[in-house]
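Just the one chain here, the form predicted alone, laid out as structure tokens.
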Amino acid sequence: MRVAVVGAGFSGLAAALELSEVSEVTIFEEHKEVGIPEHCTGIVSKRVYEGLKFAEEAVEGKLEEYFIGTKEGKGIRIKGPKGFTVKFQRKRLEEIMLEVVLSKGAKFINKFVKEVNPKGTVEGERFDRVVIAEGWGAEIAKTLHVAPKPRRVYGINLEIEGKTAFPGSVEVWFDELLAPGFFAWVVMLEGKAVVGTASEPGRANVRKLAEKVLEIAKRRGLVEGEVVKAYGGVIQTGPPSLAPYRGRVAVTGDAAGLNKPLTGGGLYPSLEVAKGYKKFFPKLWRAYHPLVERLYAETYLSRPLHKGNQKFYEKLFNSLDGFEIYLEEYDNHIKVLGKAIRALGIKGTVKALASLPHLFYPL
């Protein structure tokens, strides 16, 4: 059977990799090269890394400890096993993925696709199945009436070359002044750091916010060095489309809202769906369930942290300061929440709950 994949970002390439083992794949991509424009931090779980080991060359470092709290350093620490999470250089990762999928016999056509219909026709050419991986704009998905309606923020990364205080660790700060409607981050690697933040549309200049985050990180001694690159883009925080398919066409990646709502990460959901394509082929629709239902539920668990006011953040993380949690799960945030509650115990959970009035009634 012939399958068309429209879009050669991570989601499209993941789909092409899996589908090339059960069908003849043709990839349509508007750019002459993959991995552009660069926008993603590139942190994935150990599970995703295991599925991408052929791209070891693109690994920039492994991250095994996360601090989640305030910019002053008050909060909880999450520790994981060796290789708990991995940071990829996204452009190189996608270049390698394309090399592998082409070695499996797939075709790559540099062409901007405007029209796809439910019968599997792409710009007048008929295919047995079509996978749309066009990105967050979802123009084709909208014409098919299967596009999601997610909440979006705009994020930016500043890449710094220099020393870091704790290579292999990440700090995540919830602060409504530094990251209105989201969170800020400091990713520390050997000889390199990625500092970033995000904001709801119209609320702030994210470049200036990122520079403030970097200033604080330097003042606390977390990062030394100069900015060598800046990149960013839209981050989606759910909910996904619950039925991102119509007729012979399936939609994946940002175009389907396949993002982890808390972090905005899209690599894990896209890879899971791609594996489902191969498993259930040619019944592509079966690849989405129960994943999209879980992502939908996670959306409403994530909103309080994203939308909290400063008093809530201060009360929550000051009360939990010093707690350490060991987790092996990174992708399923419902499981993560359950394990975190058990790890905090009664005392920690009561302290966390005591901050909730400040979420709904700012003082």
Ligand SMILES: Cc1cc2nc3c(=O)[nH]c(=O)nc-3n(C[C@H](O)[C@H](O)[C@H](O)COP(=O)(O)OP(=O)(O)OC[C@H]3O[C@@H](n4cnc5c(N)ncnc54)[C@H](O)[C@@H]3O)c2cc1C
Given for the second form:
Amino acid sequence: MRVAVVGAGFSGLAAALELSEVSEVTIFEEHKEVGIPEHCTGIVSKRVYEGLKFAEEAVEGKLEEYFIGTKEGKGIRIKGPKGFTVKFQRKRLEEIMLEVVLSKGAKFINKFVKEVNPKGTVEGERFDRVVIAEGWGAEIAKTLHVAPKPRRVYGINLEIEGKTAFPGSVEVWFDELLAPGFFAWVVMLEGKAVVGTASEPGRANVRKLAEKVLEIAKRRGLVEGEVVKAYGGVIQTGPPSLAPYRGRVAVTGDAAGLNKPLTGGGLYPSLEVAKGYKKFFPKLWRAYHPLVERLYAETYLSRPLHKGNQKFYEKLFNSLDGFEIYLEEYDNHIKVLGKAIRALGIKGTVKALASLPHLFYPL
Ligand SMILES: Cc1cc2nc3c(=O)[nH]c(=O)nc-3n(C[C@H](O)[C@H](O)[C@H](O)COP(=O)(O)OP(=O)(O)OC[C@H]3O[C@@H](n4cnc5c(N)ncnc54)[C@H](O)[C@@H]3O)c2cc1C
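Having gone through the form predicted alone, I am curious about the other one (the form predicted together with the named molecule); can you provide its structure?
Time for the whole complex; same chain goes first.
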């Protein structure tokens, strides 16, 4: 059977990688090369990394400790097993994925696709199945009436070359002024850091906010050095499209709203769906369930953290200050929440819940 994949970002390449084992794959990509424009931090769980082991060369470092709280350092510490999460250099990762896909016999066509028909026609050429992986713009998905309507923020990364205080760890800061509607991050690697933040549209100049985040990270002695690169893009925080398929066409990645709602992470869900495509081929629609339902539920669990005000964040993280949680799970946020509640115990959970009224009454 012949399958067309439209878009060679992470989700299109992941789909092509799995589908080229059960079908003849043709990839359509508007750019001559993959991995551009750069936008993503490239952090994935151990589980996702295991599926991408062939791209070891693109690994920039392992991240085993996360601090989640305020920029002043009040909050909760999450520790994981060795290799709990991994940071990839995204462009290199996609280049390696393309090399592997081509070695499996797939074809790469440098072309911008304008039209896809539910019967499986791509620009007039008939395929047995079509996978749309065109990114957040979801133009083709809209014409098929299967595009998601997720909440979107704009995120930016600053890459810094220099010393970091705790290589292998990440700080995540919830702060209404530094990251309006999302969170800021400081990723510390050996000899390198990635500092970033995001904002809801129209609320702030994200580049300036990222520079403030860097200033604070430097003041706290977390990062030293100069910015060597800046890049960013749209981060989607759910909900996904519940039925991202029509006729012979299936939609994946950002174009289907396949993102972990709390972090916007898109690599895990599109890799899971890609594995499902191979498993259930040619019934591509079976790959989405129950993942999309879970991402849908996680959307509404994540909203208080995204929509919080400063008072809420202060109360929440002051009450959780000093707690340490050991987690093996990173991708399933419902499981993470369950484990966190168990680790915090009744006292910790009640303390955390006591901050909720500040969401509605920021006194
Ligand atoms: C600042 C930032 C940080 C992030 N950090 C992380 C992270 O740490 N971990 C994580 O898991 N996720 C992260 N994400 C999210 C992740 O980057 C996205 O979910 C992921 O890149 C989406 O991949 P995709 O293949 O669906 O879309 P894209 O990467 O946008 O790829 C779409 C591809 O399709 C091509 N295309 C589009 N339309 C057409 C057409 N009509 N014809 C031909 N080609 C077309 C485009 O040129 C592009 O190559 C981050 C995002 C941002 C912005």
